[in-house]
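First, one chain by itself in structure tokens, the form predicted alone.
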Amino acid sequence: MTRTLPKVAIIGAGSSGMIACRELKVRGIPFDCFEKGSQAGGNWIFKNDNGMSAAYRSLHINTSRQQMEFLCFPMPRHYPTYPHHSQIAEYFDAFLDHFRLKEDITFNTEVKKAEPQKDGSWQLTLANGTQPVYDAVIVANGHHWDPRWPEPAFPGEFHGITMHSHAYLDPTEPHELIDRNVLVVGMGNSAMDIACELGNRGVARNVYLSARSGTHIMPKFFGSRPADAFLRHPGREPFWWEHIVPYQYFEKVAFPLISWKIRRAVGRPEDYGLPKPRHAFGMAHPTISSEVHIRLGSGDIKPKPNIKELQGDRVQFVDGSVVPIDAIIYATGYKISFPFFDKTVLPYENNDLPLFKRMMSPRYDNLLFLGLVQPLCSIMPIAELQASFMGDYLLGTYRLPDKDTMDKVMRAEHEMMKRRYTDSQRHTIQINCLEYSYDLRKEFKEGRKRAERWADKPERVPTTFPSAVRV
């Protein structure tokens, strides 16, 4: 039977872009993948020449190997539970070789513009000046590359080194931090890792950790098991209870239990001088660290409240204390950015971008966002599931609901997540991994039934794919 297939552009060859290439290739869907740098792997390529990696020299993953791996290509069993970034880069390279994807990626090619055309297609403008046209675009440019600084900025002036954690590589790059007084601002994973590294004896002279609000800190292990061992890998079949127990009820039992386990294992943040979290466990993304408690307890890291004022070579905190500081590292998160889109293409503010199933806007049925989530698990299994969804959609074996239904579902889910998680720019794209993967599988089935009802009609793929390939 003759089928109509769209030609697709994939923007970015990080972990999400790579799995998109694989899912389209196995389905025979024609595509071009454009990567700004000289190699694939995105955030996990140390000193990536695309300038978008936030990896530092000592970085290890903070979800376990078993929970991070692609199901279609498991990680080597000899890898440790929490591999180093260099091992993740090797894994990605092996993934590309296994599926023969390197030949499908156009490296050293930045997408400068992506513009919708009157006929529904998308025209890309590449750095070399060429302007290819595609039936659909998958956006996989990541959301941990455009640094977000404190807003509003702290009053006063600082005369020392100021940098974002995105630029941090080690205690000597890009700035010499040995034997200096360093202030790290933030309570996320990067803030904890960097503070712990600088807090080692013989590195920084003094390390201060400042936070505006508290967060729950989960150790990497409970006993000898990784902390995320209780989770289902998002790509696997749901647990039996997921078909019966609503997630809101499950969380009411599971989250207090996890919080109790954390207190038993390492105590509470306020026991170490850190701010007391104003939210219950599960209402915000937790920080993963097994070392920060030791560093705080040993005096290698000194906790401080929020900054009140910058005073040249000193910093005053809201508790009135003042300390000499040589360098400030802001680990204050990232902005969601699409530099290739005009602001009118998809207007949004403060990282707040509602999408149907966190992938599509009802405004465009041929613009897909991959990996644009902040999961309580690794993003890679979620991206694998999303890429499979997108592959079926582009193939025509899945069909979207009508635009009004998409909009209604999208807004309801977005508002529910806002009520469920802490109101901040960090949590606008937050998801619960088990719930999200369960709901996406459910939508898979419903969309395939819709597609089957249209099987005897010519609209095997959306009609906005004007130059689709007939095979």
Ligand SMILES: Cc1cc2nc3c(=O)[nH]c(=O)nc-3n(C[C@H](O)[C@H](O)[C@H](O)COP(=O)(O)OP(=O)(O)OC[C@H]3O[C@@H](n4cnc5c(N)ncnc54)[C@H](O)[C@@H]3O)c2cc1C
Given for the second form:
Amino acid sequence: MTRTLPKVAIIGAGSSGMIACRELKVRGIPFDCFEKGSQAGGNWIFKNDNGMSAAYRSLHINTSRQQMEFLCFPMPRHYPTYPHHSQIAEYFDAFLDHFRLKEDITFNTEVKKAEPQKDGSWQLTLANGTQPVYDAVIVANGHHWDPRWPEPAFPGEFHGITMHSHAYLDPTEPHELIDRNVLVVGMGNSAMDIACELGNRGVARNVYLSARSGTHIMPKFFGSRPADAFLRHPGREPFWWEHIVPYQYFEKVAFPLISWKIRRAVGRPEDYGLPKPRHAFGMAHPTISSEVHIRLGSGDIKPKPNIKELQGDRVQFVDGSVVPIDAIIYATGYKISFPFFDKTVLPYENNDLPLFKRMMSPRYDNLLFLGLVQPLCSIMPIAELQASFMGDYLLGTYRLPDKDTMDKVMRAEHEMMKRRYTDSQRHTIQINCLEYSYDLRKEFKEGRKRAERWADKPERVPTTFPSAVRV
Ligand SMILES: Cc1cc2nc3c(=O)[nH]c(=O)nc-3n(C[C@H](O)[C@H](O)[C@H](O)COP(=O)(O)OP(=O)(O)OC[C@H]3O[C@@H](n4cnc5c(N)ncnc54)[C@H](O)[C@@H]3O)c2cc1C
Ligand SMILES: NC(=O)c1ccc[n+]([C@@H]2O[C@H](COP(=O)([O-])OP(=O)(O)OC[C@H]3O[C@@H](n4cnc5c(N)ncnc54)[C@H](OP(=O)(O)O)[C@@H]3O)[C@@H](O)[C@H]2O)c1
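Moving on from the form predicted alone, kindly provide the form predicted in complex with the named molecule as a structure.
Then the entire complex follows, led off by the chain already shown.
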């Protein structure tokens, strides 16, 4: 039988880009993967020469390895539950070697522009000036590299060191923070890790942690088990009962149970001087730390509310307190950015980019987004599932619903997400892993049936794959 296959470009070879390479390669779909840096692994390459990694020297993962590993290539069993970033980088390197993918990646090659052509294809402009054309593009450029600073900026002026957590490497790089008074802003995982490291005795003189909103802080372990052990790896088939109660199980049973376990293990945030969360556990991206309670409880980190005003070498907080500060680290999160798209290609604001199944805009049937999710679990198994979905789609064994249906589903899901999670730029692409993976599988099945109905028709593959090659 004659099959038509599109030629695909993959932008980025972080963990998302590399699983896309694997899924396309096993299906025999021709592709080129362009990576800005000289190595694959993205965020997990410490001091990555792409200039985009947020990894600090002491970084360990905070989703257990059993949750983070690709199903097609499990992490070594001798790894600890929460490996160091260097082990994660080694794992991804081994993944590339195992599937012989390095030869498919063009390193040191940034994609500067991606422009839709009149015939529906995409023309890329690469850093070396060449302009290859593709039938489809998979965007896997990551969403934790473009620092988000407080907007609007806090009133007043600050004369000390100002940096974003993205630039933080250790207590001496890029700035000497030993024996300084440091203020860390934010209550996410970056803020926790950095405040705890600097709060160690003998590192910074004083560490203040400023929270504008409360958050539940989950320890890494309950007893000897990783805290996320209650989750099934999203790549595995769901249990039978999840077919009946997919999300309700979390809202009604799992989340309240975890919340209770957290209270039993470490108490409430208010017990440590932090603001009381205004949301139930599970309604915001999880903050995970086993250390912050000890540091707060030992006085090594001093809790503070939001900043009111910067006053030269001092900072005033909304409770009226004023403390001398030498350095402010804004651990205030990241912006979703696609510098290679013109603003008109994909208009979106404030990190808010609704997509069908968090992968496609109904506007383009040959532009796919991979790993563009903020899961309650780990990104990798979700990217693995998405990449296999994309592989089937590009192969023609999955067919999309019509554009109106896509649009309707996309809007309904987006509204549901907004209702469910706290209103913040952190929660514009939030998913519940098991619900999402369950839902994606269901869509897979329906799309396969649609594809079968179209099997004998030449329009089987999307119409905007113009130069699809014959194999
Ligand atoms: C400090 C920190 C810790 C984290 N810890 C965890 C964790 O424990 N568990 C978890 O699941 N997630 C964690 N994350 C989330 C993180 O985003 C994922 O772990 C993972 O890095 C996502 O992979 P990715 O491939 O989508 O993006 P990235 O790792 O960011 O990779 C994107 C790749 O695309 C390349 N690229 C970008 N633009 C271009 C371009 N224009 N042309 C060519 N190449 C380009 C980059 O060079 C990079 O290699 C963490 C994030 C941060 C910031
Ligand atoms: N060890 C690890 O594995 C590890 C370490 C670091 C990061 N990560 C991951 O990396 C991603 C990014 O984490 P992150 O902690 O850098 O960012 P984040 O999760 O987006 O958290 C940003 C924090 O800054 C606060 N904030 C934002 N703007 C503010 C402002 N103007 N004033 C005061 N506070 C403000 C937010 O409060 P609101 O909630 O009020 O918006 C939130 O507490 C997450 O997926 C995280 O899990 C993992």
